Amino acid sequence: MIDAVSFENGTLGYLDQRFLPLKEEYIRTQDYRQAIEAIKTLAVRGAPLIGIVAGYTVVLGLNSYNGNKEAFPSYFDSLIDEVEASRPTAVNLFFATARMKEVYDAHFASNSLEELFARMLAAAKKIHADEIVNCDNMARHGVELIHQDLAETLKTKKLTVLTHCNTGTLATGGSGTALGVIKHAWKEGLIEKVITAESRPLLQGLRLTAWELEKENIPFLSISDSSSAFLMQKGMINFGIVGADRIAANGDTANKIGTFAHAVSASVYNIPYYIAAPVSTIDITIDDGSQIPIEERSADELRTIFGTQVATPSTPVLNYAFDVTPNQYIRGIVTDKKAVVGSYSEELRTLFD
């Protein structure tokens, strides 16, 4: 069993995943500030496991405090930023310190620091269990969808599924969101094979996904991120699914680079193209994909391959980490309510009601 995060005694464990799949090292810290290091620099990555480690890592600056109730509002408030710097586009981080802030504001004036430090770590472990419930739920939802609108083909035979970046046990903390719904399609009998794109730079798909199915005995095959077009061309791609880090009012999504090319092959080919996110990363307040911030990352990242060069390092490089798919390439949203497919401004709006 993969075990990608835990918090006990309050030390916050994490899975190491800038080492997979060639090393397992499980990092234990009661230091938040090397839990915020975790998610700059992907340790930790995906954003349901982003938005339960801010939970924790909140407590843990929490714990780290060693002043009086009058200086701590001015403590909380810096905390609360820190935490929110470490990565800019996975809305369920700040979905997480939202609900710190909430507690924070509740109990605050009633209750001495160490109730309301307990208080906000109740709320840290339940942004965590609720997480592996909303997996479970997206996995029924999304493969009910996959049964309404495949229903022909599986008369015939099984599925072929692409995926991309890593929406699995690793990127949430349950079975997964995108990569959940393929593990229960599995388990029903409706997959055949799972293609994983490579997703570089950082080639989660290759590295975590696939590992993840290995774990599983999911038979895959991975493939580089610009293959897919080419592969739904000669019919090897029955439907793509893919996870979210921020999905915008009117449905526009944004996710791992790579994943709006693979967005437009599907529609070109008509082939169904859904994304699974919980609720918790839908964001209401922003109209569009166009108000989505995209995180810029190192050059680096781009220019080696785990510290090795393949570029020199006067590369001019523009690595966005994420782009936005338009929602006309959308099939369906599963979340954790409900599967939505079309109308999305509206129809999103309802699952805050």
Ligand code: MRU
Contents of the next structure:
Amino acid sequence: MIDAVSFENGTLGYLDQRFLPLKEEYIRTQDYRQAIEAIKTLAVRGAPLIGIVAGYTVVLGLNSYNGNKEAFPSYFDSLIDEVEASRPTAVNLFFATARMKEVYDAHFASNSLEELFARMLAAAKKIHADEIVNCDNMARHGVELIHQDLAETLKTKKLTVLTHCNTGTLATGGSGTALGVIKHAWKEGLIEKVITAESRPLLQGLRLTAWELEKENIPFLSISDSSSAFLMQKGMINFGIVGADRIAANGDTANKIGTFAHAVSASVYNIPYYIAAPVSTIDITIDDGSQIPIEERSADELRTIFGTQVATPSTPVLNYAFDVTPNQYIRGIVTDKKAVVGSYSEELRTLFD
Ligand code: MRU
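Instead of the form predicted alone shown above, give the structure for the form predicted in complex with the ligand, please.
Next comes the full complex, and the chain you just saw is listed first.
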């Protein structure tokens, strides 16, 4: 069992994902700045896991506070600002800090700091526990959707599925979003094999998804990102499913760079392409994908590969970490509440009722 993240006795534990699968290093820290650094450097990553770690990071920040109650509000504000500045795209991070702010607003005035901190710890633990349950619910709804949508194909053969980046236990603490659906569908005998796109430049597909699938004995093939259209043309892919970092109210979806290209290719060959994400990844406050902040990461992530220089240090680079897939390329969005197929602008709102 992969232990992506834990929080015990005031200590955050996490598997450092930067070196997987070659090195399995479990870090333990009580330092909230180290936890922020872990989010920034992708030692922990994946939208739901970023949210979970953000909640615990706030708790670590509270634990290191040694001032009085009067001075606390300004400390709390700057702590939240620091956590929120770690990564911009995954809305789960802001979902988590919003939860912590709600607890603060409701309980600061009438409680001691000790009582307030205990409530915040409980809120952070609940975010973590909820994301694990969300994965199981997404898996259930996703498998139902596959049964319905791919019934014809399933009459004659098992399915080959394309996925991108890593959306499993490492990204969620539970079974996963898209990878959770895949694992569940495989257990039900619907899947022949998984094709995992490498996900340049940090190789979450090649390193992390492959590692998870190997542990579960699920057959898979890794491909370069640019192979997917060719494999679709050859009839080698029956459907695609990926996770999300932020979904706008109209269903436009930000996910790991490369997702959009797979989705466009899938639409050319009429291959269903799904998103799986918990409701905590839907940003109902923004109308469409053009408003999603897209993280740009350092040029060196492209110019070097695992520390080895592969381009001159002066090579100009544009390194977007995410892209936005417009809703018309998305056959369905599987959430923990239900699977939504089309009419996203109306249907996604109902998930918040
Ligand atoms: O940069 P990362 O590795 O944090 O990007 C992760 C992704 O793009 C995932 O697909 C997304 O967060 C969904 S994770 C369940």
